[in-house]
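The data below hold one chain only, encoded as structure tokens and taken in the form predicted alone.
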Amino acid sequence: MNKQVFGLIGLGVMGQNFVLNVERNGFAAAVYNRTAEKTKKYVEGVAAGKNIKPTYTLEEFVGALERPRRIMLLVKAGVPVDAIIQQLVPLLDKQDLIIDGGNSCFLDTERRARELEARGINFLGMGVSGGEEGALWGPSLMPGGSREAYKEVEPIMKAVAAKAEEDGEPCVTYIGPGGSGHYVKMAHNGIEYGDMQLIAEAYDLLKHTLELSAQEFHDIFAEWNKGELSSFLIEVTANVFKKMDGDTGRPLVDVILDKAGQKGTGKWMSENALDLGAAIPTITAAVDGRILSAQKEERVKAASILSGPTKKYNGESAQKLIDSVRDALYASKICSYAQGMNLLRKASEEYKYNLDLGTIARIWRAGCIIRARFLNDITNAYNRNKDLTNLLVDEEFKKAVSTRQEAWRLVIKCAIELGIPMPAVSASLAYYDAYRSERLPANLIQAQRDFFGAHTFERIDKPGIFHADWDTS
């Protein structure tokens, strides 16, 4: 009896679509879901007539797979992943492979990899980006764990991954050991937070200053998508403005409540950046932005109590401001990605992941949420210098920012004068200004710390560690 090549547990929309992708690319699959009704509905519906075998117990599921078994989990991160693994392991043989394709914390992935390795079971933590459509037609995949384990599924993953338009290369590569795959996915999601917040701030400033219609916003973002900002998120934003609400006849975006949700990966990235001593202020500002947005009731009350500027915009022409916002958005985006890539560099050193940053940018070119033309420039920057400390010091990115500086500062000045919050754009500029400063005021902070806590300091004129008697002049 022929066995199935690939198994998947978890038939949410992502799981259903991923298996259809696997089967469409020539790999027979078996599926299992905790709820039997969902499995039955799936194989009798969109999976009908396809080489996808339904199973209704874990024993039946495991028995349907050829050895070594290749099993992917697409279940909710956290306790559900541990629960499924605990049920699976007694049914598996040595060298069988479990792949966690959910948004798990990389530290959980590190633990699971150690525990399963001790039992002779292979394990990959694989970031999957692209949403429901990506799962079906080609996601960006970020597998981390044992290199030998990855080889077991490499042909499958290369087949199902998105293909870059420029060269047809599959958007998947072996990332590194341990939890590196989920770490890179966490960084991807944090950069995604930054991108989305920057775009929202650009929209907010133009909305308040120029009072543009939804159609005008559609036209602006569609135009931006033809140039250096060309990306999935800019394209999505342009399309958002076309959707009308059936109940009110207004643009749907105007009737959506201004409370943004989050699933934790952005927060994890900010927390980990603090642990590693990496500055990612744009991404952290984006996380803060979502937290503040969730405080809707408090903000409504505060709006009736707190005042801001009352002046109206009477600055540059509408087109000049629109062009300036575009330039500020692009410069801020460069800073956001610079922060994300720098965190990856630090994590690679700290966790011994040996990450190839140029290759990571390359596999984000298609399939994933942050796919963009801009990622080719990042790959090229690391190809020019694999030891690049920060994207900002790459010659091409340096030019891109310097030529947009005037517009960038004009936009933030405008926002401040009108009382329009642009925390992520402002954080990007502050990061740029701090990074390019030969001397920062940390000398005063060190003096303060030594004054009240004898924390010592270094000097600019001679080596050593010093402490001053601050009570004497």
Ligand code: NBP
The other form holds:
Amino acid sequence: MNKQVFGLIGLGVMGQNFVLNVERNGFAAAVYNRTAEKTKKYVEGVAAGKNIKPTYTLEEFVGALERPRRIMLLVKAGVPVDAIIQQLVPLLDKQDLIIDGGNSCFLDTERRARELEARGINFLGMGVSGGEEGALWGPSLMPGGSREAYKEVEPIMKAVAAKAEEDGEPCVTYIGPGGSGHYVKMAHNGIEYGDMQLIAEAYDLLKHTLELSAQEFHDIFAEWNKGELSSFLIEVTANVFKKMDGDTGRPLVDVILDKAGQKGTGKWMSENALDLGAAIPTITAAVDGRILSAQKEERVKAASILSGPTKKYNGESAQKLIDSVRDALYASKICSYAQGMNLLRKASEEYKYNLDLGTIARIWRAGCIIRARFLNDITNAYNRNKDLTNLLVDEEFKKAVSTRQEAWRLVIKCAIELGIPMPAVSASLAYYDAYRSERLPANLIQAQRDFFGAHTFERIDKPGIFHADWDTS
Ligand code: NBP
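Would you generate the structure of this protein in the form predicted in complex with the named molecule, following the form predicted alone above?
Below is the entire complex, every chain and molecule, led by the chain shown above.
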């Protein structure tokens, strides 16, 4: 009897859709889920009549697959991944491959790769982006682990991945060894946090200054989606403003509670950036923004205690302000990606991932949540100089920021005057101003450190390590 070429464990929204995608592309699949009813419902429902074999024990699942087996896990990240691996491994043969397609922490992936390698089992940690629609019609895939193991599934992954509009290239590439695939997925998600916060801040400023209607916001974001900001997230935002609430007749966005949730990948990125000594202030501001938003009850109390400016907006014309906010958003986005790519560069050195940053930007062009026209510009920047230290010093990005900085500063000035928080837009500008500063006030910090802790300092006029006797003038 013919065996199936691809096995999937975990029939959540991602798993169900991913298998349909695999089967639609001509690969026979077997599926297993911890809760059997879900498997039954799946194969009798959306998967009926397709070459998708249901299995109800792991033994049956493993027995249904051709060797070396290709098994992908799409289960909740964390303990469930270890639990499934533990149950699977005794049933597998050497050279079989396990792919963890969930949002696992890259450090867990490093550990699992070591443990499985020691047992002769191949392992890939693969970031999958694009949500349920992406899983079904073409996600962006970030596989990391052994290159030989990737070769075993490359034809399947290239077939199921999203294809870039510009050149039809599949949005998947071998990322690098160990946990690099999940590392890059983590960075993708952190950048996504940054994009979403920046868009929300742009909306907030315009809402408070111009008191725009949902229809006007729809029109503005739809217009922005035709230009340099063209992206999935701007398109989603435009469409959000069209949705009306059936109960109240108001725009749905206006009745949604202002408490943002998070599942941790943004926080992981900020934590890791601190570990590696990489500054990602825009992305961390986005994580902080979600944390502050979640403290709703405290904010409501504080709102009746603390005061801010009372003045009303009385600045530029509405159109000039809208255009300035668009420019501020784009300049901030460039800074955010500069930080994200810089973190990837540092991680590549630290963990020996040998990441190709231009190619990573290329596989984010379609399928994933941060897909955007702008990613072509990033790939082009790395094509011009593969050792680019920071996107901001690329000729094209330098121009893009400098032609927008007047508008960028105007928007932040307006936010400060009116007391409207724009933490991510402001963090981007501060990053830009700090990065372009030949001299920062760290001389004073070094003096303070030497004063109270004899931490020593270097001088600008001669080499060496110095300590001053601060008690004598
Ligand atoms: P969930 O993250 O909600 O996980 C549901 C699946 O995990 C079900 O099949 C469930 O089985 C299984 N599972 C759990 Br929970 N504990 C288990 C255990 N101890 N042993 C075996 N199976 C277990 O599903 P999802 O939203 O489809 O996401 C899957 C992965 O993809 C996650 O890592 C997620 O972070 C990642 N991801 C999700 C999205 C998205 O948009 N949802 C996007 C990108 C990546 P059961 O049916 O028996 O409970």
